[in-house]
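Okay, so here's just one chain, in structure tokens, the form predicted alone.
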Amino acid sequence: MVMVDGTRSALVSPELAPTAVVRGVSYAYGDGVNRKTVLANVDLVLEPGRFVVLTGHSGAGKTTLLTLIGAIRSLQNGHIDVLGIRLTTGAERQSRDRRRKIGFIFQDHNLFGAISVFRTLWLATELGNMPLSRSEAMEKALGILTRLNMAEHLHAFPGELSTGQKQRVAVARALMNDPKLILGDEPTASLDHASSMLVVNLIREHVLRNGASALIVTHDERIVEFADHIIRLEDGQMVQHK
């Protein structure tokens, strides 16, 4: 597998069991008249060490999809297998637990404005039941951040960074816990190349250290030409998968 900057690295071992199993996943909003389809029956396989892209238009039905695998959003219709257990509709314990180990990284980064940038990277690691003491959530924050350009922003606050760096804090959070599975939501919409390309190699290399797996919704074609996997959904239906 060759990473973004030429060099290249082992594939997980195929023995690992997927991150996720989409099988026969339905979705609507609205009712009567107004009643409007944005998924039908959708199948989908993540495996571990792959890092897969979704494409689409607006309204293809792309975030919603990714946010029913997240557990942000309750199943309508089939069933959805996340990290080993089964989603099913109302159990919102058993939804928290599993957004715990999943690294999520929203189009609009979602940042406090309260909290420094090392507050967050550390509270980070509290919520998703993988506490560190100060001197380590230090170390680990520090080595992401140095990835992406940003250790020198490690007690900034979100008013006192850009857009692009505030989105590359948001990338950082989402790999604190050293999740299994890794959801993204147009995550370099708002970089340019260099920075982008910062993120895509520190992803792709998470995903293979780790036997993880990442799904990428997004229209940049910077991120579409390393993914493993391209898929394109199109009226709610998956109409192309390589």
The other form holds:
Amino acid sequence: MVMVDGTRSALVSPELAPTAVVRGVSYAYGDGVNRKTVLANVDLVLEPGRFVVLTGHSGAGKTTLLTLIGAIRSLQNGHIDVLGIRLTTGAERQSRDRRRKIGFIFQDHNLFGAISVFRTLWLATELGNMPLSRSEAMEKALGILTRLNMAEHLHAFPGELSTGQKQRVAVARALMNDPKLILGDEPTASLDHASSMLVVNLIREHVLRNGASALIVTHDERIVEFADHIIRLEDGQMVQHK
Amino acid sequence: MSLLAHKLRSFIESLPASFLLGVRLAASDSMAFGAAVTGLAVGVLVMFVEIGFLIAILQAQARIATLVRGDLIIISAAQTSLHDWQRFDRVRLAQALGYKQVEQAIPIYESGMLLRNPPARSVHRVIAFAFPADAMPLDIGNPTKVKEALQKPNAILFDRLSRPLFGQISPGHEIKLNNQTYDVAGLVDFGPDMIMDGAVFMSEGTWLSTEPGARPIMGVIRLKPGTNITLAEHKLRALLPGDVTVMTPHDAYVREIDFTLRAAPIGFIFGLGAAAGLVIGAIICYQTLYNQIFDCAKEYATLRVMGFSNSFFRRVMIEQGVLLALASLVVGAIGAVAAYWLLDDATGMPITLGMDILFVVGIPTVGVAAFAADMACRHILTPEPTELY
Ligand SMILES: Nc1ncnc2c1ncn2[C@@H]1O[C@H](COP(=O)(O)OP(=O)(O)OP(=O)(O)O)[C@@H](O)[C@H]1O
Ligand SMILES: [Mg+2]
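Form predicted alone done, so how does the form predicted together with its partner chain look?
Up next: the whole complex, starting with the chain shown before.
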């Protein structure tokens, strides 16, 4: 079901199943003497409609946790359910299906210079439940880009955009398929204050409207203010603040 | 008009976002694309030259079979190639006429001779052919003109496609063949091959005047209209003694090509050359796509994280490989036209860039480019795209 209007917001209620459940997840890099435990028995529940900020000092394991939830990295211990689905280990196709349901925002925009903004966004919709026609995709892309103050760049190529503008395109791309889960790793690092606020507001609104959850790694105090929950990773353990 | 425009519009509208994505990616970096196409085109050109030259040699070797104006030919059973002429008894042609469906049985004589062209002070070996002036068993020019010219006493016709080493020879000249003087009465079109540099033609009468008991090397059979050629071939074989054999000109053509390929290692040599061109192309294609993947590693990894399937990436890469191949084929073909012109100029063996050569070169080129693209694609599909965050 593709929701483009706001009718879904009424459905967001506490009884809805959590978007993601992390139980007893431990993770270690390396082997033998080089073995280094990064996550130790982490538990985390992401409720629908919540904007959650993940903090912690550098090397605390924030990125590692995001890659595990996002099925980019295989689990070693514990389990993670996303939208009620637990992956069988080694099932490439299952993890791909999970990733398709997630909106990923990275620190870098990673846009192909040869592909226009519109085509980048349209291409993302090929991973959605229903492929969008060109005009449907155009409407959807314009809707999101307008919110990010990027509408006039619909047909631009990345080379014609500033770093901050490219990053906003990457944010728009993550939202094209109405993901139920958004995972962001320092998504506003390259943005100025005004653009950061546009991005945060858009993600918060998306989360509320779609009953989705966002888990955003950031040190940006301006973003932390808007969080429904703030979670800190310390020594591989979760510490909830707010 | 507007309906067509509308149809086109809705067709374009219906194309998915990833349609020709690989083409967009490959064409976007015009410097890299141009460099890759140039490199690949060199490989393609090598293939065009090798295969074109091989085809030219094979066709030249078998040319006489394609010029026969008749339904069947009679040759000595001992003969294995159209250059190793074995003579047979003229009586066999008379015997062939014993089959009622045979209308004409025309003898062709052949011998290597030394051609002396006094003004050019050159002496070179030439192949001399002879046939009855009015029968025209070979398609070498206008039959009426050939007949008129050959009926003059002591006349020879010189092959204007001969290699230039014979010097200028035109109608009105006198030349010597094996120390006997002949008048050049006209020019015909035949063409050299690997063994012959040139040819002359004379009438049967002129030929027999120097060698009265001459034996032909080929008999050209013309059947009465409506005769079943295969049936006639069998009848004649049964009718004639075992020292001669009967076949269609086309069979002789095929047999000659087969013989040339087996007798001389040219098929292998040119095949190896063409394969080298193909390998060059494959390596350049792989290298280009590998570099592109390397340069766009994060971009590709992002698409993988988003959930694009392996087949999506293979399609995108193969599109890029095929685009490279097609562009290089165009550039290589332009180079080949020039190379063929040079080869024709140097050897007198014309090569036309026909559909046959285009396919023989084009299909492996596209295939190998697609394969190289698929190999390069493995670098995108490494186990887990974890380097992104
Ligand atoms: N591929 C890897 N191999 C070995 N060790 C790794 C690897 N990736 C991360 N680590 C280590 O694991 C620890 C956690 O890394 P992670 O990237 O999850 O931290 P982080 O909280 O995201 O840090 P930052 O805020 O600097 O991005 C670090 O000490 C890091 O050195
Ligand atoms: Mg990190």
